[in-house]
Every structure is written in C-alpha cells, then in structure tokens.
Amino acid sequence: MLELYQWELSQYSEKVRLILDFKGLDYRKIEVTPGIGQVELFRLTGQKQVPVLKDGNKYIADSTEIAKYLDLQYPERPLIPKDPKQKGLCLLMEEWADESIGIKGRKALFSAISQDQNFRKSLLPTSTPDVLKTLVGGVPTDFLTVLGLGVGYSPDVIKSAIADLKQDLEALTLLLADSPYLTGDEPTLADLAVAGLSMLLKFPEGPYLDLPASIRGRGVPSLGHNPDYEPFFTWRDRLYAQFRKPLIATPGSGSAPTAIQID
C-alpha cells in the first residue's frame, strides 16, 4: 500500500491526499513529528519536507512531483491533460497555485489564528490534552506577533498577502463563472491543486480532516467568509464532495494519519 509522509495541518500535503482520493488510490498516512521525524526523513530521501510518497521501496518528494510519479504509475484517472494547450494551462496554473495560495496562505492564516484564540485550539490535533489546548489558546497576541517577525510574518507582509490573496481569488471565481474546471469541462492537476491549497484559507465543510469538528468551515475572515468569493469556495467544496474520502476510522484507508514508523 502507499504510504504518504505528512504534516495533517499542511495544505501540500492535502493537495496529494485529494489527487490520490480522485485517483481512487489506497493509501496509509503517516504523521511526521517535526524535528525528529524530519531527521528520518532526511535520511531517507536527502530532504525534510513533507509531502513524501512512500511506494514500494521508492520515496518521491514534492507535491507536483508526487502528482507526475502518480500519473505515470497509476494512469487511471489522468492528472494532467494530453492536449498541449490543456497541459500547458494546466501545468502553469498547478505551479501558480503552489507559488501564490500555498505560501500566502500561510501567512494569512496565521494572522488569523494570531487574533482568534478560539481558533488556534480549533487547529490541534483530536487527541491534544485539553490542558495544552489551554495553554495554546491563552498564548499572548503580542506574543506572536513577536513569534510571526521572527519568521518573516511582519504585518505588512501579512498585509500584501492577504490582498494577493483577494486577487488570487477573485480570478479564480471569475475563471470559474462560467466553466465546472479551471481548464476545461474535466478536473485535472490544476483544480486539485487549487482545491487542497487552499485549505488554510477555509477549511473545508466535510469530515475530511483529522482536527476538531469546530474547525471545519472556519477560515480567514477576510477571505474564507467573504461574500465575492463564495462562488469558489462553493465551487471547492463541490470538487472535495465528488472526489475526497471523508475521514472514516479503518486504518489504512486514508484516515486518521498513525504515528511516524519509518522503515
């Protein structure tokens, strides 16, 4: 069975768990905890990153390079498009979304939780101690304020993404006005990746993701609960209705991810 490496709060790695929901691939995921399990993985492919594909004895790293691996090896369902312009289209469009939403997002999201102590707790894992969840939620906004400089999230970088973002956004409603996919009449790389990317920006409504219930549907107030874009994120949320598994309890079956075990 596959096994995918992962983070459950990273949008990248959800851009790989929605692509192999549409490819009706069997799957197991693994939680890498951060440091250690980083470590491991470095070891085994060269880099710390997640996602990482684990299939057979062959680890393939990179959401776009995942996406290509699984097109090769597992042809049903075609990710990227055999008509030159279609896959041209749809190749820009999937590295635009990693560039732009996958890494604004980020930065949006965490000026949101930084306002919202609510929101914050929401993005724990189920089995967080409700002591810690606490502690998270009582964090001082100054605090990580302080934290987010740190890491290059001043807030007037925040501030440029958050308006990349609305732009992002409204071109990707308005492409969307009149058409069910970014690139034509089927889904392929491009709206997938869209779609899992912009996780961070508001959750998905249905049961897909192992955080609280309470989270699902909450967003960036500015972009996840904002009427102009409510087309695309009902546009999203149709797309993870037809193709993404919801959570069920079955190990192995692209549920709860199990704790790091690397080989």
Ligand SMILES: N[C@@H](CCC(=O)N[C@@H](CS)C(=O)NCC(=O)O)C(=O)O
Second form
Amino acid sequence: MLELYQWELSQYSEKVRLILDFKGLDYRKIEVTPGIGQVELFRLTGQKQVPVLKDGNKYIADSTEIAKYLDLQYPERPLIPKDPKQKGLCLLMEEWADESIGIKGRKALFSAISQDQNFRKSLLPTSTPDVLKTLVGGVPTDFLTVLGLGVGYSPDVIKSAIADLKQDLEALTLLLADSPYLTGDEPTLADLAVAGLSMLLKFPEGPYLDLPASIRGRGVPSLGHNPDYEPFFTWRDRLYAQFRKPLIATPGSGSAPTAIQID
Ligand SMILES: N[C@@H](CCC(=O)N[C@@H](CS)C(=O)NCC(=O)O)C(=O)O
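Show the other one: the form predicted together with the ligand, since we just had the form predicted alone.
Expanding to the full complex; the earlier chain stays at the top.
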C-alpha cells in the first residue's frame, strides 16, 4: 500500500491527501516526528520536508512531484488536462498556489492563533493534558510576537501576507463565479492544490482531519470568515464532499496517522 509521510497539520500534506482521495488510491498515513523523523527523511530522500510518498521501495518528495508521479503511475482519473491551454492554466495555478497560498497561509494562521488563545488551544492534539492546554492558551501575545519575529514573521510580513491572500481569494472567487472548476468544467490538479493548500485559511467543516473536532470550520478571521470570500469556501466544501474521504470514526480503523517508523 502507498504510504504518506506527513504532518496532519501540513497544508502541502493535505494537498496530497486530497489528490490521493481524488484518484481513489488507498494509503497509510505516517506522522513524521518533527526533528528526529525529519533526519530520517533526509537520509532517505535528501531533503527534510513533508509530504513524502513511498510507493514500493521508491520515495517521492514534494507535493508537485508526488502529483506528477501519481498521474504517470496511476493514470485513471487524470490530474493534468491534455488540452494545451487547459494544461498551461492548470500548471500555472498549481505553482502559484504552492508559492502564494501555501506559504502565506502559514503566516496568516500564525497571526490568527497568536491573537486567539482558544484557537491556539484547539490546535493541540486531543490527548494533550489540560494543564498543558492552559499553559499554551496563556502564552502572552507579546511572547508570540517575539517568537514570530524569530522565524521572520514580523507584523509587516504578516500584514503583507494577509493582503496578498485577500487578493488571491478575490481572484479565486471571481474565477469560480461562472465555472464549476478553476480551469473549466472538469476538476484538475489546480483545484485540488488550491483547495488543499487553503486548509490553514479555514479548516474544512467536515471530519477529514485527524485533529481536534473543535478546529473544524475555524480560520483566519479576515480571510476564512470574510463574507466576500464565502463563495470560495462554499466551493471548497463542495469539492471536499465530492472527493475527500472522511475519516472513519472507528478507533484503530487506520484513519489516524501512525507515528513515524521509517525502515
Ligand atoms: N515544496 C514543498 C513544500 C513542503 C513544505 O513546506 N513542508 C513543510 C510542512 S507544511 C515542512 O516540511 N516543513 C519543515 C521544514 O521545512 O523543516 C511541497 O510542495 O511539498
């Protein structure tokens, strides 16, 4: 079976999970331990980021490479259109979504959780002891601002990321006003990339992620809860209902990720 080395909270991993579900491929999720698990990933793939797909004895890193690999090896339900114009648009949008929504979404989410202690707490795994949840919730905003500066997320960087994301969401809302999918009448990699990567702007409403249920439907207030972009998120809900497999509720059914165990 295919294996996905991932983080449940990673937007690039979500893009690949959506692609795998779209193609109807079964896979096992392996949650990589930040730090030590990434050292192992580096040994196996020459880079330390998730997602990485393992197919037999082959490891494929990078969500775009994974999408292209899957389309070659599992051509049923193609991701990339054949028509040259559609193909061009699809590839352009996929690359843009990776570079804009994927990267800036992280900054926008950081800003939202810095300002909202309940949102911050709701991102912790369900098994987190109450005392730790209280501690995380109580971290002062000033401290988070300093932490953000440490990773290059200054207030100006965050402001500019949110402004860019607003333009992205406006563009997407306009494109989808009279078209069922971004490049036309059929879903392509562009739709799956945009939908999966926008996870951090607003978490999906349904039971798709192995994260606390309290984060479902929550998002960055000025983006995920802005009436101007509501048509985009409604479109995304529809896409998820069509293609994303919900988690199976039974404990131990395999929907929850396994901790990393790279052999
Ligand atoms: N271009 C990569 C980006 C992947 C990426 O940014 N992954 C993040 C998680 S969302 C990561 O692994 N970060 C850890 C690190 O950079 O050490 C892709 O498309 O897969």
